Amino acid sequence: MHSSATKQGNNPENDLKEIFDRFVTEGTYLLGEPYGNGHIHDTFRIETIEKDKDDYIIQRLNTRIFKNIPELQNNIERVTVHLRNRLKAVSGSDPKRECLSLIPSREGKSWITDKSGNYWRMYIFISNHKTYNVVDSPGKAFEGGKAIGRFQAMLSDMPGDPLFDTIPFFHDIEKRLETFNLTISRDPVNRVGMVGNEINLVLERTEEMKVILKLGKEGKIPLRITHNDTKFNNILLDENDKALCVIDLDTVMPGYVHYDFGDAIRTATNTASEDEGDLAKVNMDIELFRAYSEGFLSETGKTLNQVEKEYLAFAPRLITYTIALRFLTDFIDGDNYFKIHHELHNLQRARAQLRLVRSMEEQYSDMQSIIRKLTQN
C-alpha cells in the first residue's frame, strides 16, 4: 500500500557500517546501498567483501505506522522458523532461499535501536530473485498463487499465542465502514458534495460485504495466520520464473484467509494499475483468477475447510472493496494517510477499484465456477 510514511531522521548510508557491526553477521561490510521502492521502511542492500558470505538487507523500521516493534519482531521470528523447520523437512528444499532469514543482534535480539532511537533489523539478501509488479501470464499468476498458498499452509499448524496485530482492525470492513460514515458526517473539506455517485456505490454493498467477519463470528471459518499485503510484488520468484519466496511480513497476524487470497486478486488480475483514469480499461482477467486459483489451492487444499473454499471467490470483491473504501474515506478525509501525487489522486484510486468490484461482479458466477471444480477433487 502506499502509505504517506515520511522518511526518519537524517541520510543514514553514513552510519550503515556502524548499524552493520552490531548485527552477527559472516562477511565484512564493503558498501550498502538503498534499495527497492517500498514505501514504509528504509531499506539497503548491504554487499560483503567476501564472494562466498551472503550480502545483506538492513531496514530502519517506520515506527509511525508500527508502534510496538519488538512484537512485530517477535511475529516475525516465530513465523519464520516455523517455516524454516517445515522446509527442512521438505526434501530438495532450499530454506535460506525460501524463507526471510533474520539476523541476530550482538546483544542476542532480532532488532537493534541505534543513539537515536530508530529501530533497525537485517535479513540475509535472497540472490538471484525476480519480482512483478505486473501479472501478464497465467503461469505468472499460478506460481503466486503457489507461493502464497504454500505460506498459509505451512503456517496453519504454528503453534503457541495468536500473533500480535501489528495494525489493529487492518482488514475489517465493519471497522472501516465506521471510519467512513463518521467522516461523511464531518466533512473536514467539504468535499462529500463531489462524490455522491461513489458514496451510493460503497452504502449499496455495505451488508453483503460483512459476511466473511459473520461467518467468522459464527465459528464456521477460523481464523489463521495471514499475510494482510498479498500485493504480487510481496512474492520472490527464482530465475525460472518459479515460486521462490513471500517477502514483507510486518502484517502477518491473525486474520481469515479471504483477506490474503481476495488482496492477491486484487492486484494480480487487474488489467490496469490501480489508480487508472480510464476506467474503461479497468477488468478483472479471469483467465489469470483461474491460475492464481489453481496455484493457490494446490497448496491450501487439505488446510482449508468447506466454508473458507466456498467464500474465497466473493473474498476479492470484498478486499477490493474495501481498498476503494479506504481510499474514498481518505479522499473525504483530505488526503492524510496515502501519498497522492494530484488533487483528485485518492477519488481516482476509488474509482478504478470500485470499477474493478463491478467487473468482479460482472464475472462472478464464472469466478464461482471456476473454484467449485477445482475444490471438488
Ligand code: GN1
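Let me have the form predicted together with the named molecule next, following on from the form predicted alone.
Here you get just the chain by itself.
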C-alpha cells in the first residue's frame, strides 16, 4: 500500500514552518496538520498564533499529475483575480470568503519550490465552512448547484487567452478509453484477471458515452470555462449551509457544461460514499438530483443553448462512468494516480461508481423529465 505522499518524500509536516515562512503572511506559525479528503495533493491547515489573524492552507502540489505548475498557477491567478473583481461588484459579498485567495511568496510568485524540487502554494484558510462527502438534504444540494452555477456565470466573461490545459484530454472519454485498453493489454501488476466483470460493464457502454464529444466536434455545444472537478467536497458551504466558495481550481480550463453538471450530480446525489463497499447502499437520490438541478439552472439556465439543456440529464451518466473507468484503470495500473487508503481501494471505488451508473440508468427518464420541466421557458 502507498500514497502519493510517500512517493514524493517523507514527513512534509517537519518542513511546514520553513515553507510557511517563505510566504508573505500576517500571522505567526503555530502548528500545521494534514487536512481534508483530497485525492491529489498533500494539503495542510496552518494555524497561526494570533486569534485575529487568518489561518492558512498549504499544499504540496502533485507534480506527477500536474506537469506544469507555473502555467497551472497562472490559470488560478487569472481565475481568482477575475472572480474577486466580479464579487466586489456584488453588494453584500465577501470576496475573501467567497473566492480563494492565493498568498504570494517572498519572491513575488504564487508558489515556491523546496530543496527537493517539490512545489508548494498557500491560500487563506476559509474558516467556518462546511464540506460534505455525502449530501443529506435537498437544501444543501440546491446550494451546491447555485455555487457551481454562479462560478460558471462569473467566469463566462473572463478576458484574455483560453486557460492553459492543465491536464490535456481530462474528460475526453475516447482518450480515457484508449488508456484503459492499453493498460489492460499491459496488465502491469496482473490484476486484469480480478476485474473481468467490471471491464465488461465498461465495455458494454463505450459507444453511447461518446455523444458529448461528438456534439462538441459538430459545434452544437460550446466550450466554456468550466471547473472540471465539481465533486461536492470542492464546494464550501457556510455555517448555515448556504453556497460559499468553489475551491480546487487546478482543472479550471475549457470544457463543456456537462462535465461540471455531471460530476456534481455524481457526488451530490449519491446516497453513499464514493468508495462505499456495500453496493446495496449506492443509489442516486432523485430528489437531490432535482434540487441540485434547480440551484444550478437558477444561475445558468438563461445562458445554455437548447442542445446543452437537452443533454444535461445524460451528463451524470457520462461523468460517473468516466470516473469509474479512471478508478478501474488506476487499479489495473497498480495505483499510480489517486491516493489510496487500502490495497483494493481503487477497485472498491470503481465498483461503487459503476453501481451508481446503473442507478442513474434506471432513473434516466425521471432525470430527463425534471430537466425538461426546469428548462422550458
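Think of the rigid core as the biggest set of C-alphas that the two forms share within 1.5 Å after superposition. Residue numbers count along the first chain shown, from 1. Source: prediction; values computed, not measured.
Relative to the superposed rigid core, residue 194 undergoes a CA displacement of at least 2 Å between these two forms.
In this overlay on the rigid core, residue 139 has a C-alpha that sits less than 2 Å away from its partner position between these two forms.
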